[in-house]
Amino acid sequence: MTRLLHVGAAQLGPIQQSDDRASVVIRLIELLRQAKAAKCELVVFPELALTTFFPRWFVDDIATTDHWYETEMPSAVTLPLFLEAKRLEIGFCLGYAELTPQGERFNTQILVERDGSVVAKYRKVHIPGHETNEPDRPFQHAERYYFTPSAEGFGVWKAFGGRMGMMICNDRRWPESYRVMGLQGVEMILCGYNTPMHYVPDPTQDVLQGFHNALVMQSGAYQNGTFVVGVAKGGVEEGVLGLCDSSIIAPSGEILAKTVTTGDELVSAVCDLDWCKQYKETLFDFDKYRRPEVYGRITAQRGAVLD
């Protein structure tokens, strides 16, 4: 028995400032028709899908920012995406910049399902970044200012026939991520992302932005047996060229499918969930071969070497 699920990377071009929200989802919707062409069931797109990355401009009174953020989702502009991927029985994955009713500001991620019931929101945990103005910076990377840490954590959720997992770009970077949803029995992660090809605090890493990326999702997915599909919004956008190579990774750790341009771009693969246990149940086995009281002897031990 095989569950098959046919997943869409949707990446997104540049959005400049002066781009409306309208506009954008204009461009989101057209890449939703595409996925449907190409009988895709679930769509994902990028971290910060429907502005600008905002965070690289710092401002003294953060209130004035406030147009940038969601305060409800769907939004009247935003309904038609939604509408269109319900129309059309494909569910999708978005990111974008959320403020709650208490003030609070997060980057999130909501998943839709093909019927478009929201299966749940996700909000990043590892803001990367600063929190004060770097004015020698050539732009600002100030997430830190603009986003609370999620204390939420990472979830799993049943859709799509299957489990299904979410983190947002530098997620991605740390292995903790992957593992505590490889622990709940994940079997695909959704990852949109914006990540700039010049690395202010050490530059010697702009030449493996690309290579780095690919470091960590294919690690990711092959020590814990789960497909991982990683979204960019990407290109020159506001002067600053942002990574691209969207691309959707399987449970062993390979490409299935990589984007090509640094504009609007669907690339697709069909996911046979089941392939996962090839390695949940074999070499990932964690129930079998995972180790948790040696961590915890390690963890203490070097408490104790550092105190």
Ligand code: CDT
Contents of the next structure:
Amino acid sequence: MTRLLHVGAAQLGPIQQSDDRASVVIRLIELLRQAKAAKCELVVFPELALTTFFPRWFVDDIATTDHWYETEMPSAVTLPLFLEAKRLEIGFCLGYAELTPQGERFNTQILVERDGSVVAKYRKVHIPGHETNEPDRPFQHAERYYFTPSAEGFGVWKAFGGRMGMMICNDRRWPESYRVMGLQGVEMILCGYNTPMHYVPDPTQDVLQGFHNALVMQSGAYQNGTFVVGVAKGGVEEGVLGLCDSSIIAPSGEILAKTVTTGDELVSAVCDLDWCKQYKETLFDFDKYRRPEVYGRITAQRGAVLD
Ligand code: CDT
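Take the protein just shown as the form predicted alone and give its structure as the form predicted in complex with the ligand.
Let us now look at the entire complex, which starts with that chain.
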């Protein structure tokens, strides 16, 4: 038996501060149409796909930044994307900044089914960067000022004929993100990212950005027997170069498709979700081979020794 899902990774080039949402939505719709022409059933857009990566600027009063956030989804300006997706009968995954009625600020991603219904919402768990202004930096990464870390954790949803999970950017560097979803039987993880090539706290990592990106997503896919779709907003945005290298990764850890430009670009792959079983029911048969009871004991023992 095969369960085929044709998925597209819709990479975005830069969104400048002067680009309004309406112009971005036009770009998203163009990628959606390309995906439909390529026979995709699901398209994945990046993290914070509607605006520039605004946490690169620090402001004294966060209330002055409300215009970067969405208070409803779809909104008037994003409705054309939802309508076109529904017309084309294609699903999508979209990252954006969310401001709730209670005033909470989250880095959010939603999964929208082919009928236009929002089937899942995920809020970023691992928020990187810093909370306060660091004026000596060439640019800020003040996500910890702009976003509350979600306490909801990682869910897995039945959609698109499989078990779908989501994570956002920095989440992909943490094995727990994949494993928590792996333990729920995830078959495809959708992940948008904005990753500056220059890592200010340790610039020796700059040349390794592409390597680390591939390393974490390929190993996370393999060790949990799942597809991973990692999608960038990259290129030079407000003077900051962002990693691209959007890719679709198989449960074997192999890269099935990868972008080659630093602009808007769609790549796609036909994913047989039943491929996951080859890993979930052999090497990574969690019920048979995982030893959670031992992991807990080892942690306690090591803690005792190190103390
Ligand atoms: N957006 C995001 O999470 N970016 C981080 C950059 C970390 S450097 C502060 C990432 O892990 O790619």
